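Only one chain is shown below, in structure tokens, and it's the form predicted on its own.
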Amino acid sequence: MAAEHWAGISDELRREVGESNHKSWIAPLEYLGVNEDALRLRAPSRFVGDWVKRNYHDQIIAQLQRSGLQVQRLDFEFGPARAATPTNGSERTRPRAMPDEGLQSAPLDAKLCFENFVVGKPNELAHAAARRVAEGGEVTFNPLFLYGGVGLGKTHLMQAIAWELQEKRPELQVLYLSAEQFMYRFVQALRDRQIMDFKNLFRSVDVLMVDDVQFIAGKDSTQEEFFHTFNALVDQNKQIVISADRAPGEIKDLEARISSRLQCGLVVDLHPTNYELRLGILQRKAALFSQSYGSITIDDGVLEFLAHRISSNVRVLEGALQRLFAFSSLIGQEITLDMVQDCLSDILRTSERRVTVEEIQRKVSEYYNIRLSDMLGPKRTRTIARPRQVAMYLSKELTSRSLPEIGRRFGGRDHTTILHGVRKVEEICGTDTQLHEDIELLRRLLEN
């Protein structure tokens, strides 16, 4: 196999991983032979040849095949690559490793992009945060701190900037990575004693964004080492973007002085999904899985199901969706709530809520610092009904208690006054942002 061979299956990948991708990841590898059945390749460092093998080694492979050799393996050497002999004689300077490492962010995908974020009230001042910072415009709040739960949209948006630059504004230096590659990048560069060459490459970048930066904490030198990032890049007035699993000053042993600088920004929160949110999500994800399956028919009332049923992890909705594509495209049937209830057990036992009525009503008393009792009973001074509505609505969304049940439980009251209650903060909710705020703490207290 020569060099020229190496060439064309490395174009091939790149029509099967994406010119971004291929950019990053497999244009920077350097061939340089085959030994029985290993392909040896040069990387310009031993984070993007662990990536490479990670990511792409059956692809790779795959190709290798394909072109009639049987190669079964990837070998990697790590350092910048061999520069040809010039013509005049002259000697050229070999690029440091760093350097040719480049500016290689961790590879997008291309699902992630604004256009495939469905907006609800839980996300909407994150998705207006990112838009705005995607834009590429001056600098109006730095950092951009994104914080929630697990599978809640923060890395969505964080590559949905990502590729919104990368296309309206393609002359920035974009770096999008995660703590732990912050990290690896950093040690990598004190074992090989280069450290100055990774603080040049990380301070020169227009744009820096970091997922997960709770992962950093406790590690005193990468903590040092972003600490000093950070400042030098918001001292030339260089956009960075984070997000972690919980706001700065919960992230435990992150240094005092960093979770200070990380609030002198924008910092948002992105709230556990409602009800109309995941449905809009489901709707979403059908019909772009009609695309992929065909046309499948769905009952009327399986995505309002899936949409109340699994309420914790957007992830977990999406995929139990999309299992329900795949089963109905093999056995040929439509999607049933029967069809539901069989394949998706799993999940609808592991989404069962816990909560009780009990919790939530002495929650709720405990928060608005009313007694339980006055909840229960008749009275209906303001200040007792909106609590009573607000338990009243968590035990809707958080329990599997139908409404005569839930009423049962409320003093004895009617399922018509439960469901009166429940219409009532959905609707005083979509302007009053008070109770908005009041509620969604509440949902986390019982959820966590």
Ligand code: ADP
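Keep in mind that what you see is a predicted model, and the values were worked out from it rather than measured. We call the rigid core whatever largest set of C-alpha positions still superposes within 1.5 Å between the two forms. Positions refer to the first chain, counted from 1. First, how it differs from the form predicted in complex with adenosine-5'-diphosphate (ADP).
- The Cα shift for Gln361 between these two forms, taken after rigid core superposition, is 2 angstroms or larger.
- After superposition on the rigid core, the Cα atom of Asp374 is displaced by 2 Å or more between these two forms.
- Core-superposed comparison between these two forms: CA of Ser260 displaced by less than 2 Å.
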Contents of the next structure:
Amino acid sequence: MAAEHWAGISDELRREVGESNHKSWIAPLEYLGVNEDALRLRAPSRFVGDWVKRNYHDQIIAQLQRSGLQVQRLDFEFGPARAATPTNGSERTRPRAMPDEGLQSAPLDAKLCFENFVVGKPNELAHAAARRVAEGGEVTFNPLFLYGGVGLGKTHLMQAIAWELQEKRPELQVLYLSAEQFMYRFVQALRDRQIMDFKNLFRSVDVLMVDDVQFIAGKDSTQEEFFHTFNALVDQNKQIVISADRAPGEIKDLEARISSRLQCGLVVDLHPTNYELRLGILQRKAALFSQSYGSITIDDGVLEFLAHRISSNVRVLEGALQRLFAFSSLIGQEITLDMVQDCLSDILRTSERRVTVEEIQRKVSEYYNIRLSDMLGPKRTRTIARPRQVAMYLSKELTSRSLPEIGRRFGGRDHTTILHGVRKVEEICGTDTQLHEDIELLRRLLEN
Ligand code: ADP
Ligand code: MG
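Taking the form predicted on its own as the starting point, write out the structure of the form predicted in complex with adenosine-5'-diphosphate (ADP).
Entire complex below, previous chain first.
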């Protein structure tokens, strides 16, 4: 039996299990071979493998036997597919391999395209610049240098550029790789005495994208070679896109001439996410997950809760959502806030908000122009009491402090007083749009 044979069987199974189940469970399986009476398959994760075994084992075996194979068992291996094919059923293909001697772009992830990139204030400039480069028109800034912390979308934007160019300008040679791969290929060329080939190949691309360039800092001969490649391409007016975890001038052990060269084009940073962006990303990803997991529903409050509580990088946010969907499909229940607490306790613990009750009190006092001592003191006039309640509400929302702990920080008030304040604000917020806006603004001020 060959891989094509499996493809035929997979098609048959599509008819039996339906399009959406097929996409979630059967399509991700990679055919590895047949061992005596066992068919060997690779599943992207143990979760998928177990699921398939439990739910589709018999159907798969039956289908194999119908096609004339004496297979009795399925054996699974786990891990990402060896073949660099996109796994989300998209029609995309990876950018064309370079014609000469296998200088290939690193495999691109089909999900990392512009359509899946959510734009917000923190990343709008980087997004706009990436879009411009992806048009493949005249080179206006060279290089485009994208930088920012982990998980803020640098790799996503670079791969999106590669996809887009591949579609719009298929004649262009686009090469995307990490700085680490650049070094690896360079060292290999040195070892195999093929450095001229290496140079020629890298100088023949139309668009070069090097991800995580901070990696080559301190690696002297690789830096040197990178510098020459870079200059040669800029001289030919070929587009270069670079990413790093910090600004060019701040990369330690990066040669000064390289860092100043890198600053010649457009340097844009991806800022840390804010609440709106996180919520937007979660909504987009939840819609995608819902498609692939069938009919799982998610409570409205859940995404908002996650956007508030997980403010580290987007990868963590995504992992959290993925876990919720997997868990929910296992136990066959919709995703609720209670489930979130159980299922994500570890993530929630580590991304505990760093904002403190004291900070909240200070910001809220400033905002309403009252004295901090009044906020903590006994006065009960409206102009003082309302801001105080707002601060109580935000303390409950944004910190992990308990009501008694918050009470102690509000001049030793009882926890029932805090609860009353929180409830009051919730209640008024429903009708008072001004208060609602005040709170959203304060929340943003405190989160960034
Ligand atoms: P970086 O390279 O900056 O460390 P990545 O590009 O690998 O980060 O992003 C990490 C994950 O977060 C990826 O799965 C990516 O798709 C997702 N992500 C980051 N920013 C966004 C965004 N604005 N919209 C949608 N997904 C995003
Ligand atoms: Mg990256």
